[in-house]
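Here you get one chain, nothing else, as structure tokens; it is the form predicted on its own.
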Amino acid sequence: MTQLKELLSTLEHVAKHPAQVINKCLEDKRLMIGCTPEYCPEEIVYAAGMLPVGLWGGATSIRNANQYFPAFACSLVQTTLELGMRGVYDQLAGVIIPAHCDHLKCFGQDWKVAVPQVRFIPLAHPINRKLEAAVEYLKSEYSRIKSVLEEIGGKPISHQDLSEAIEVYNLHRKTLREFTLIARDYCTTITPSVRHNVIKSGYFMDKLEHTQLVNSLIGELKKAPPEEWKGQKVVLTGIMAEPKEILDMFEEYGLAVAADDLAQESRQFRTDVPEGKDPLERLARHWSCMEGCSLLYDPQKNRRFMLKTMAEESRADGVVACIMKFCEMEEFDYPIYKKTLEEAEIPLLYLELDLATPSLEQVRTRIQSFAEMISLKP
């Protein structure tokens, strides 16, 4: 039990204090590249010997970013730009910003002007991603990013470096998938906040080190029998379940996380990079293999069936949609999976989240009411 607590404490500390990890990289003279939501080719950064650092904004007030974004812009991009303008990310050698949505398209151009001291590395994914032409195009994008990172790092990135990085990341994905399955049997120990911290800490650590810690955590959990849970379990969907007070409310009202479909969490590791000879092509094909995200072109909207299956297989009592305020991509998907879940008689809670100006008491009321409602479900 002591070892388990130490592992959880270490991962929580990293998730809450990423600056200390970054400072260690500075001491070791290891370059760092910021990776903004949602899908950056971190393997190329890792292959360059650099540390990919996840940039997902944070709970902070907006003082500077409103010069570039209107009030109705997503708070994730607003707070990330705000932190950049305050100099929080000045230690980074560059930042990769994909252009998945209208806000991210603006974000990249705004970053170039507002945070000129941190090099902007643009990335445009193909929309119709199932075409072979899309794979070839994305491969060319990744090749360009590889060239930029070689320029920044001052050394070439070999095919072997890329292949080894892919294997490190696929192992990390496999380990986190195993953790999320194990976690649902230990809901007393792995609370919603703890589960989140275990996953989030991986954005600020070397993936090999994080994999080792999570593997050790899994081993410690397996030493004890599954814990009895008298509360309810839910599936989370959306971009992210932050600010952290939201997850504390889940615990307060007896809600555990059975599974998730969050962009910040399971969407990042539920699909491995496929096998192949050309590592850049493997990474490009990975984009075409992903499913169930609002940013992925999917005319059939299969995410609704994925959510239904996820809730049923995890024996969840309901689904919680964590919708980032003004996130059009998630808002477009919501009515579609809402109908499917209603037809399957799976309770659904809509939470509107905002990192900059959170309405926590309103969220608290909704979570409490939902917890009471599903507890009465036969």
Second form
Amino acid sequence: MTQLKELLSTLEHVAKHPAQVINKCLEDKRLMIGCTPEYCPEEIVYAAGMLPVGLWGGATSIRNANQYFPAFACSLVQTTLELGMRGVYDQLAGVIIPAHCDHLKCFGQDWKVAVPQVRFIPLAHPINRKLEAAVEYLKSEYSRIKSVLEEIGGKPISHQDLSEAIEVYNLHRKTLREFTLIARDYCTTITPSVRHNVIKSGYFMDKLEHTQLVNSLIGELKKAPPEEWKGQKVVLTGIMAEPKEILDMFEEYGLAVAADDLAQESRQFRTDVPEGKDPLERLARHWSCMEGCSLLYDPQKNRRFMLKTMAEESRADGVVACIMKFCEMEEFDYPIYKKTLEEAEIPLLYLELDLATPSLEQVRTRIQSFAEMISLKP
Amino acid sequence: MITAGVDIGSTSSKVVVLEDGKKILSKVIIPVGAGSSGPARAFEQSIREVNLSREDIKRVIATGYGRTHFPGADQQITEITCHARGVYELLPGVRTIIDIGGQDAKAIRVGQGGIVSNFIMNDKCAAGTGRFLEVMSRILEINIEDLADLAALAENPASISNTCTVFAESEVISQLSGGTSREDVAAGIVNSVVGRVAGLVKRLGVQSEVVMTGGVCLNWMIIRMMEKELAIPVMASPMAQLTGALGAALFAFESAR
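For the form predicted in complex with its partner chain instead of the form predicted on its own, what are the coordinates?
Now the full complex is given, and it begins with the chain already shown.
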């Protein structure tokens, strides 16, 4: 039990105080590259011997970023730019910014001007991602990023470096998948916040070290029998379940997380980089293999079926859509999976979230009402 | 057994004291809500009126926006669940509740036994809420209670944006400066609230019977326009803004029994 507590405490500390981890990295003279949402080829950064650091905004007020963004830009890009403009990311050697949505497209361009001290590394994914031409194109994008990182790091990145990085990342993905499966049997210990912190801490640590810690955590959890859970369980979907206070509210109202379909969490690790000979091609093909995200072009809209299956298999009592305010990509998908879930009689909560708004009372009412609704459901 | 429900909204505090889950002993409304002395005053008054003390109340449930900060409560339940319970007691045939509160609007689907089976709350802005009506009434220099009667005199209702309270405020000022009559502007304001909230109800799906709760249901013009917009009869809750407090008092009785 002591070992379990120590592991959870370590991971929580990293998730809540990434600056300390980053300072350690600076002491070790290891370069760091920021990776903004939602999908960056972290393996290339890792292969360069650098530490990829996830930049997913934060709970802060907007004072500078509104020079560049209109009020209806999502708070994820606004708060990340705000923190960048305040110099919070000055220790990074560069920032990779993909252009998955309109807000991210502007974000990259804004970064170049607003945070010139941290090098902007653009990345444009292909939309028609199932075509061979798309793989070829994305491979060329990754090749360009590799060259930029080689220039920053002052040394070449070999095929072997890349292949090894892919193995490290695939192992990390497998470990986190195992953790999320185990976590649903230990809902008292692995509360929604604890679960989130275990996953989030991986954004600020070397993936090898994080894999080891999570593996140890899984081992410690398995030592005890599964915990009885008297509350309800939900599946989370959307971009991310922050600000962190909302997860505390889940706990307060007896809601555990049975599974997630969040871009910040499971969407990052539910699909491995496929096998192959050319590591850059493998990474490019990864983009074609992923499914069920609002940012991935999918004319069949299979996310709706994935969510239904996820809720049924995890025996969840409902699904919570964590919609980042003004996130058009998620808003477009919502009515489609809402219909499917309604037809399957799976309760669905629409939770509009904003990282920059300190008042969460309306969110509290929604979460508590949903908890009351599913707990009283005949 | 005596139980009480305390509904602390953003603009008013409401209390219902019940005997044996059936007889209403007292009901009090104080026109100040969360963060004020309103909840405590309303509660004190409600028990004083029937010569009771806190010790006589077996269980108190707080609901509404300020529910988490009422020290006298044994439990907190949201206004969504409490409105559904209160409405089920008063009008058991109701399947759709429209609750327009001080700072939010909600559409609630009532399922079997008065249990909520779905709900939607407004998001992004305060348009279509009681606060919107308050702001607009202030510009028209009338009491909010008089808005319906003024709107009823309209000859050519003005068109008011229903997307943003702040822009709508500027729009109302410009309409008045441009010579539009106060009656036509008042009708435009009512239409604006109805348009916004009806959209919410349609997203939930309109199912008969439909009732409106909350203080805004006292505005008869809003009820009439809502009926027109939804093309279905809309009732006003007989206990209007006390419906949530009634639901809370009923839950208190059921959980203490």
